[in-house]
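The chain below stands alone, shown as structure tokens; this is the form predicted alone.
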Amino acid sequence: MGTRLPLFPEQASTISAEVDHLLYFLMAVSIFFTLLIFGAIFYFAIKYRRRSEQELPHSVHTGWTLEIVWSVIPFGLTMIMFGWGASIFFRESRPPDNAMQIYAVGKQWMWKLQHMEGQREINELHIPINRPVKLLMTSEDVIHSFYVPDFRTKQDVVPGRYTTTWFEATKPGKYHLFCAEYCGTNHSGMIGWVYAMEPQKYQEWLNGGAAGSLSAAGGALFEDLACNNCHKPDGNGRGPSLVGVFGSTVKLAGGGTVRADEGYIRESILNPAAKVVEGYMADMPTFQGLITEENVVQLIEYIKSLGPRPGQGQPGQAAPAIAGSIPSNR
């Protein structure tokens, strides 16, 4: 139905049909009860109308059965709606472990996207079909919203933090990309296209780019910013080693811990004093305003590429952290 009616976008992702079926159910329930209620209003208004000025209405007392029926049935329907909607929400909010990752940055008034292999796109996104795609998104200025109607996916993009969404395209094609959150005078012009391609054609497109990987660009930037002067791999620098930090649990000054994910690394680069690591002083300089969001993404991917040192253990265990530079006990 969604693919035949022009009022409905094409069903082009694995989640599209489920979202549409929930919508059809909500519409059917709404239409049914709208007709039922208005029909009852007109029927009773005519049947029990006052036929003369002297006629007095009679009090009618109904049993508990009717009260229970018209309370239980709507309650049951709302629970079905809630459970159905919640199952779709939880599925959409948890990207599969095997999803390929792409970074998206919203900016007045464009979408900037970076593939892990280094390819950059503006207002265009090339993806393979039949493979989950995870978008890690942030904004350089105001709130935007990444919206692809044919995929039934919409996620706000918030400045100062990362949000995620994912989808799996099922049909090759060219699909509209919109910003669904008013973001300024040229909001209506913040549009683009998503190109869903056969895996082989996508790989050919991917191989056609001359750019190096994000982690390689991040490594070069890491040296250009002289980060390697303090964060030495052997841990003998002024700052802690970043080898194996991603995915680890970091102990913070004053108690508490934090997982070293993309959000933590980004915050530690732009606002290193926000979460001071246990045993270190908050004297790492901020790079806020000195590097772009694309540069932050490159640094994050470089740090993620620094796997655990031999004998260090697996991600999830305590490891050196980013924020802070000089240990307080030295």
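Under this definition, the rigid core comprises the largest set of C-alpha atoms superposing within 1.5 Å between the forms. Residue numbers count along the first chain shown, from 1. Worth saying up front: this structure is predicted, and the values here are computed from it rather than measured. Compared with the form predicted in complex with the partner chain:
- If you assign each C-alpha to whichever superposition fits it better, Val69 and Glu117 land in different rigid parts between the two forms.
- Put simply, the small part of the chain turns as a rigid block by 14° against the big part between the two forms, using C-alpha fits.
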The other form holds:
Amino acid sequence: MGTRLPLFPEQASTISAEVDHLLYFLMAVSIFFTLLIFGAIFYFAIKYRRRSEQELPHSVHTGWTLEIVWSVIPFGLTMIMFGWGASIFFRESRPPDNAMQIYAVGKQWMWKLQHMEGQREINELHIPINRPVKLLMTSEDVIHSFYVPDFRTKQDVVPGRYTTTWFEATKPGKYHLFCAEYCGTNHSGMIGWVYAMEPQKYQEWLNGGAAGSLSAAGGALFEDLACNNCHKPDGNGRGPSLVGVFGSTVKLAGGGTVRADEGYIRESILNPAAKVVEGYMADMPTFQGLITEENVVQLIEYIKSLGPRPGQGQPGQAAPAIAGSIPSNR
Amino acid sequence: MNTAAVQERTNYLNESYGLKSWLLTKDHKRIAVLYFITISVFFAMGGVFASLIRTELLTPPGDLVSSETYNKLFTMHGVIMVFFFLIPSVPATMGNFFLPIMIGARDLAFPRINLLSWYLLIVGGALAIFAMVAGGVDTGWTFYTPYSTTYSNSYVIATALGIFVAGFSSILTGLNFIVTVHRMRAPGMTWFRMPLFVWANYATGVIQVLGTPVIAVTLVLVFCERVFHIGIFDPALGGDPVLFQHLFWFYSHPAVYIMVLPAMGVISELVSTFSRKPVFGYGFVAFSSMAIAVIGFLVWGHHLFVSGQSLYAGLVFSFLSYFVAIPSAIKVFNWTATLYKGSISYATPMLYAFGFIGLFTIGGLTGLFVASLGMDVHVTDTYFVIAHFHYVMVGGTIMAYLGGVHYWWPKMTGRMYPEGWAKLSALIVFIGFNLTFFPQFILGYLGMPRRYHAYPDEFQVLHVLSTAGASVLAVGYLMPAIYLFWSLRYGEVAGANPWGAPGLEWQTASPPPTHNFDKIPVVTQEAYDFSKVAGEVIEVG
Ligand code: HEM
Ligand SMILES: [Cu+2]
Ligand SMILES: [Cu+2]
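Let me have the form predicted in complex with the partner chain next, following on from the form predicted alone.
Then the entire complex follows, led off by the chain already shown.
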């Protein structure tokens, strides 16, 4: 039998300590009210215990003052809980602009992770410390949830769309990765490890991998799947040029616009009819079922790497910027 | 004949005999007894599943049962406990029995519909049991899509159908209560003279009638997608999986109040009777039930904080969740204040009431943790949430249920339960409960995900504690099952009003006659007016 009895998870990310401080506050309030209620019950129950069967206590008049006091004070405290929790949530929901991006695909019952440089991992994720890491995640089947307790972060991974989470590890180590959303038979086996490493160790690890970058793989796919028959760099094909499309604002047929982020590109590939570009026919075939979510990710990275459209600024979406490691990435 | 004293009068139990007289009865009291028997069976089933789950979790690897079996166990535990025990628990049994009597009525407004709702629960239960026997279901009681619609190879449809049918049982009970409270109050029984138990069941009725149709529709949609492959939730078919979660929780959050409001009503009765004082802040307690019923419909999104719903939706739902906590807090404060300068008896029902207040306080306070966004991201889908809702539903509702059963047992059966054994079992339940569920808060904060068949070693000590607690708890639950049964025959004969309580149910015989009152009472006093009864506190006390 295991003899370790940890009572608190490690603080291994920039957000961990903040969540723990919120916990201390919530615990302080809870312990205060629990003691208050338990204390009052014990005290009254003993002091006013029934001494004779005939006893009839005088009734005590209900006052508004008390009712107001014990509604307003707790309400004030809960608003602190709300505000505090919300401010942490704001940070958790908004990856910093300089975050490096990694793709995660959940699948019954494994985690597949792809680094920009092309390294692919299963149920393991290597990251550098002191550097925000943003995960762009989707699922090939049911809903999963990416959970690293020591980082205090969790985000559902939903089929059919991208969700994001981010964290910045603060100390090197090996941390549990769990699937937190029940996903079928082997849900409890959908676990792994996050290895947080010193930046230079991480660089060494990256260099150890053989694969070419994601965008290079995407470029090869782009030809294999004959996307390039329709999408030509100069726009003289059946489809629009994809140069600079990422991060731009696309005008849609029938009015309206959409910002071309990863979700939009993904949808354009898997469900092209959902949003049709202004001035084009809806004759792009769907690639749903023909390619995996990982292929989609490669294509997205390739399209991103096609650089800004002439005359346009940098696309807004953050891109990984590990020094020198991804020449093709803008 | 050993039961001479009880049997002298005709009452609802001895008025007629034979299975048929029970299965075709329209008497709300007999129907309540049918419900008691039915949900006790469901509770026992759910309990067996729970024991198996806890035994599996004694050791880190999944070694007692296979993963498939484990997943089916926790699913069936949840389905049975939530839909077939907790939802009907207090309203269908004690509500059915006492709501009409407490407002001076001879029956519910629609006695036949009342019987129909029992049959619906039986049919729904039979479908769910069929699903279990045929091979089980493994989606979790939450049926998240697209797992439930596309990927699960288990008996989802039969189970969903069972819940669908049982839902109508719940709707009809709620409807019956609402109409009864509006139309059948005795002369002089104004709204603000109604016992708080009636208010609580009335508020619950509103939720049942407004909320349950939504889960019914949702289950139909699951059915359509699973059987006819109509794309509603599965993105591969063009659907939206998170839509399901919105629909499911739109019902299931209010449903947690279906489970706890009537229990709160029981506590109001117990606290008043056993302190011999009106409930402090009667109006506030009554209105807090109604407030919970209304606000409870606005907070479902707090179950979706990490689902990928928008940041702003998360903010709004977190904010609103705190509003629903206040009426619960008001109740706790008012119950505690009722004790002040009371004449406090330590009879078993009161011990359960103390237990309820304490455990519900912890459950409610941890609700504040999970309603706080930054905190919930970490603890959602972990054992922390499991502990939170077991504190409110087991520590709360089941405590109140047992308290109510002991309190009204003499009225329903005409016999007292054995006080010593009952006190002991109340104590065992309290200790066992805390030992089972408190370690789960720590487990959850450490990061132990819920619905895990196997888990890392470092969680073992806490799991062992929890399983040990569950065994104690099981003893605590088995004891009443035995001594209550025993008391049906050997218990001391109870008089009409063993507790010296002022409610109308105590002004009629024990057990009550079929039509509840020989003469319809005319109510001239406020609720909980002890000045008239205290003198005649006699009999068993
Ligand atoms: C007093 C105020 C309460 C608040 C603010 C509150 C808040 C919450 C929140 C935010 C969650 C979602 C946690 C998560 O999944 O991460 C939750 C879960 C839950 N709560 Fe409460 N709660 C309260 C009281 C209750 C009561 C009275 C009950 C039942 C009688 C209850 C039963 C549940 C259940 C069943 C779940 C989880 C269901 C599941 O995921 O399987 N809660 N609560
Ligand atoms: Cu999973
Ligand atoms: Cu809820």
